[in-house]
Amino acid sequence: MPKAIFIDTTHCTACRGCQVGCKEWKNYPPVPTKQLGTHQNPPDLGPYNVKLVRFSEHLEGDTVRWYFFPDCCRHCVDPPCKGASSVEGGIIQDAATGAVIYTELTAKDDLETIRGACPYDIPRQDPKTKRLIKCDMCIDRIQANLLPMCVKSCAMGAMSFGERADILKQAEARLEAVKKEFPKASLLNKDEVAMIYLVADEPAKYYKFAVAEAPSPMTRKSLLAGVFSPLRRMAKSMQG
């Protein structure tokens, strides 16, 4: 049976729990960061940081709100990266559980275009050895009856890993609780994905790619390419 993460980020307090254990349980190297203005540290993902709780600040009225919105691979049921990937076996579905796993092959692929067919943003690359990274779930601790290691270290109960099916009466059955508080309150693509979501608001507040309406930069850089590369093409052509 494929396997799920609810988050639940109306329990989220932006600890970073679950950012610290992931990159503890991965023994990632530490990377230079920048102050921003923000809270958030680091700025983003990175082949070293592949769990990022995102701070989200907003004035409403005389009001400051924050929002957080732990990050990380969606493990997509139909994942689009592994449909674009040109290398076989680069990037795979773990049958047992459904988590999509990036192979040491991924370092033949090409970033741009695994990355522009991620609707969240998400896959980087090592410097080193070129070969693209992402969230695996914790396959490793999942196949030894263990917790991944967010769910493990989320202090707040943000998190519940599960049977897909259960995860998702669980989600469920949480929305139609915190709706009664916010109204606006959803599930971010949950019959699209493993990792489902629960945000209490419009969930652009959160993140531009919180949810995969919004494309990546790479994809529209490509969407962009393709529209324009034949009329530049007609254009030399003429000129010709």
Partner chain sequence: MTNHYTDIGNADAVFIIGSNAAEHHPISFRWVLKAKDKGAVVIHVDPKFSRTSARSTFHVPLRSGTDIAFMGGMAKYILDNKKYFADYVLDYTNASFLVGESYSFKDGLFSGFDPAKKKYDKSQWAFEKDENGLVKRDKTLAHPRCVINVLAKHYERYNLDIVSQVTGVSQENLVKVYEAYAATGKPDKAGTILYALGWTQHTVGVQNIRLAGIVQLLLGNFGVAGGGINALRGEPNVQGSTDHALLYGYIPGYHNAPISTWKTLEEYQKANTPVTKDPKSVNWWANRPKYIVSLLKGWFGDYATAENDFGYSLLPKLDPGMDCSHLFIFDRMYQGKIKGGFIFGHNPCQSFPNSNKVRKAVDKLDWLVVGEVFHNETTDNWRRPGADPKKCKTEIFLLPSAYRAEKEGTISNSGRWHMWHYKAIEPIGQCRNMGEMFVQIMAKVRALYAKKGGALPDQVLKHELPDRFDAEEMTRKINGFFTRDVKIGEKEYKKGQLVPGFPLLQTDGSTSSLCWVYCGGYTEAEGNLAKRRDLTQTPMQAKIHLYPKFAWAWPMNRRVLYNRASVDQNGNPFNPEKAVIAWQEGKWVGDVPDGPAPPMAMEGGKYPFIMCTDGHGQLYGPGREDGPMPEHYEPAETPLTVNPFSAQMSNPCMKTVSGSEYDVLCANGDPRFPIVLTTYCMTEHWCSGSETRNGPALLEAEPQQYVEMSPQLAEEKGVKNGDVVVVESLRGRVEAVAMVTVRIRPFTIMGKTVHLVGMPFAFGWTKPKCGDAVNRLTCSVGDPNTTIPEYKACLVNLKKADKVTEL
Given for the second form:
Amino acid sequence: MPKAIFIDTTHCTACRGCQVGCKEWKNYPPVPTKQLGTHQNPPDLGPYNVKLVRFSEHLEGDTVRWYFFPDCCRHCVDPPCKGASSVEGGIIQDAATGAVIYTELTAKDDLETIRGACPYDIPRQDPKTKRLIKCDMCIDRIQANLLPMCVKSCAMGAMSFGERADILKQAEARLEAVKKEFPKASLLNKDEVAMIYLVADEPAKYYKFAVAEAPSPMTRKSLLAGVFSPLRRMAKSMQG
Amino acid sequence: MTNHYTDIGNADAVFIIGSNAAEHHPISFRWVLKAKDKGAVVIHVDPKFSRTSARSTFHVPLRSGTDIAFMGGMAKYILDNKKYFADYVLDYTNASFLVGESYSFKDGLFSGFDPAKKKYDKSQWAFEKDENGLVKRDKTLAHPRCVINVLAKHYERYNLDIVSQVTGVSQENLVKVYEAYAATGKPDKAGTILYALGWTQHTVGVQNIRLAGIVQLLLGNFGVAGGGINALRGEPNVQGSTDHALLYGYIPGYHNAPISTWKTLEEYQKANTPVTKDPKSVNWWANRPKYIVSLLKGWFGDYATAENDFGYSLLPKLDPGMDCSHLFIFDRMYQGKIKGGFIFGHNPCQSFPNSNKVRKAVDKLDWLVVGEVFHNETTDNWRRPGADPKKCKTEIFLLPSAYRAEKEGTISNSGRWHMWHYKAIEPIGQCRNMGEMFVQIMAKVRALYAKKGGALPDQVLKHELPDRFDAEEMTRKINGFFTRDVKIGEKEYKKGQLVPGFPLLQTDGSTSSLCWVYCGGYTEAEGNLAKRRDLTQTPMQAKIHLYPKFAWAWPMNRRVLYNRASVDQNGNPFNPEKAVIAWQEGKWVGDVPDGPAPPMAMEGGKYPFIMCTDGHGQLYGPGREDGPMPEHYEPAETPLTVNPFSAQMSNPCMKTVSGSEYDVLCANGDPRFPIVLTTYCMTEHWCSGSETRNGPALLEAEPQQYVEMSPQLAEEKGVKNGDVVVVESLRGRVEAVAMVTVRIRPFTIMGKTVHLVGMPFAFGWTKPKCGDAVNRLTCSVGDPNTTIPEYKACLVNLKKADKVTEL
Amino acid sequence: MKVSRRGFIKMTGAGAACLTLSRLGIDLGPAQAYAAGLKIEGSKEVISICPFCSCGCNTLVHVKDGKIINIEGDPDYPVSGGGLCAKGAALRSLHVSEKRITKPMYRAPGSDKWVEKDWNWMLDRIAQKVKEQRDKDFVLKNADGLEVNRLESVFSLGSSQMSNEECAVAHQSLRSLGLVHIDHQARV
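Condition change, the form predicted alone to the form predicted in complex with the partner chain:
Up next: the whole complex, starting with the chain shown before.
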């Protein structure tokens, strides 16, 4: 049975337990950073940062809005990156959980193609091994009946893991409640992804790639037709 | 905390002021959000919009150091609009007590002030007593000297206009907060106040908290589930280390350290044991002599006898009024009066205000023993930037400390939960735990004294100290033993048995206990209760997130203090849905009640505020150094030239030192330093950052010193987001990256714009290019009751850096 | 599928247990090779407590071959439910950090470097310093002629980092030397 993770950003305090917990579990090496005038650091996802809490602040009239978005792979139900991959066994989808996994064979794949195929701009490359890197839903932990590390770390009730059907139900119920205070609240691409975000405001106010705007996720067929290229350009320009 | 973390989930209103709970006590917010999900309003009042504000129902910015004005306005609002819980106020607080005629308040000063000594004669604030020694009361509340009327008169001046002008909070926002929070004044509603160092670290710190106490008493919020006044304490075991009194003025268990004028144990006990003539008042501190004698027995063992005052004369004694806290330690060190010492798990060269002074003071030591896990700004002070190691004559002993998972023992969280942690591995390398360090140093010192004698050898040698450090055995010693066979009531206890609880501690030397509040936490029947992991609850306990069998809480496993104030005089809960205790069929159920006495209206019933001499919550509290009721004073450094509340600009009793050229303060409204600076820690680094800067993922998330400022100030100063700026005060300069953010707003104070900036104090020079101590800017002044320094408000200016050296 | 630590492990009274994993009811498929093993499999699990703020989050420390290989939150701790903030989540790295001080280090007056010393040498020298200072500066009576029995020239600062048991030993030790300049983080 496929699994899903519900990320309720209205409960996120950006404590970054998930960001650090993920990194610790994965034993990723440190990334040198600088203070650039924001709490968001590292500035972007990277090969050693597959979970990143994004911060965005807005002043609306007299009200400050500060949004937190724990970004990572959405584990698409029908992953366009898998469709874009030309390396057999490089990108696999675990039948038991639905987790989308990049194996070491992705070293032979083309970053730009794969990243361009992703509506959420997730994939990155390890400069040393050339392997493509992103969140693997902590498949090792799930198989051992443990929670994914980000979900485990979250004490705020902002992350829940479970059967897709249950998680969808939970997400819908929470949306209902949140909408009373925040009418613009929505669930992002809930039918297409396993990592289901609830945001209280327009998704773009959280993060440029919070939601997939194109007919998404792309099917293998549309990918083969080369429809993913505009997305790739978008990702590239954003990467700057 | 009067209550505890999981209890926050029971609140109908969560009022966070003087705290940034989501960032500095991240996990506490789990319970704030649980309360919010159930419909609670979450109010955040703080100078900057933080991650706490982001998840609160609303945030209200206020100028740092004006909390008393803000809260005084709330007290007035509650009284004017009769929002208080009338029965609670009448029955459980001292609202009806008559204040004596010698009390007065005039233009910022209470009666009894001695300007030369900067001290009050507190006897002038005493209550009026009748011929039997009982405090006079007027339960009709008509008498003008009734506490409630004195209180109303005092806060009459705190109207919306003046409070708004001083705090910078709009009148609309003031009313919004007052209304939302005062709604908890109903019997079935509860409001909790969460505060932290944002309240204590002011020259009026204690009075900030006093005023929260007053508000909570008016609203009937003490003792109830989801209520109380809850200090989110900063450090891993700062609750326990306070209980065990690593503080000059106390000995373990909240007893004053002896002073020279209490020449004998009898004199000490007399001076420190409050007396009440009211039979309904429990006056718990009347038990103090039992705890003192048991402590002395714990320390001196068989040597301690009634004949030798249980060893009392061997205790070091202070002179009356002598202050030996940080502020004065570094002042005396700077002046060369202090020669050597110990610093364990502490980084004052980074974390103490006016750190330029502190760093120079530490240079002057002859010797220093430091126990640490990582090198930090204190261990390596001698090689700090700009210092010449050759000139530093200090001999330094750096002892490698075991880290948490390498040792076992108990810590006490903010909610007083006494919890055991196990040793996962042996300490790495040659690390040792700090208990062993003390034991081993003392063993060597004692051997020297035993062999060679010296100054008062008995003081060193008569103490019973362990030969080796065994945490479990110490837990037992802290709980305490019977020192001989005794019979108490019908029950017999054998020598060496654990004392089942502090009600059984004795004054005759038949019991020992190293800290009475923990007595009852380790029993013959159940062993070490700090190890309990049982999550079972009764349905009543489950309703209020009470886990009575998980670990143990002092006192006597009571989870909510003053819980007798959660029921009416017949023992019925004010809010049956969230009952903490209830009197059912002749006994209490729920939490462990504040004493076994039946409800107040019944025969043998007692008042609920058992720790107060008169048994009542103190709206008017004549015990503090700086007044029986809080009054707004400006911080020691203020952008104002006039305090609109009175002619008294700053706290008349605030503590100051003058031992160095760094002990300087700006004149009021100094045009050279027009910006208010507030300082704080952060989620990703802990306190001075000396540990967490070594966590790669943490340093990556927060790598460098920053200064948060409003876009308006940035524009005024020609600073862009990400620029390096120099922030300067009268005492020092600090480089920081500008974080220009809408989360900081300029204030309008007395018709003028006042800017505020905020800086974390986690970045120090031992981690290259991350910046250095923001405390080089802050000043050496302290609260008159606690001498806690004023970290949260001082004056600075800033400019774009033309040269960068620290980042 | 109910996922919790309690779902697959029961704590023993000693606070430590051995992990043996059974992968029940999950079709591993092609991901099996990818997730070849769980790093904490076969490790000892010990309950500890985060050493930072006073939330006191209980932690599970996983130990293999005498080394800490993982630290995560303890779901049985009612306050946290198993969560940890960024600091708590970094505990493994901090414990195993190469920056840890692991040997007694001595810095001589005027020196520009640390020198390794053995524990005994350090303890002897510290004891000697303490005794010298105490014997030199001990105050039996104050200016008013009242007994004070104190040592003013030596101070102690810290530590809320210690356990209650360590605090009790520390307080007693310091008072037994006559110290009055005693303070710690409760004030700062």
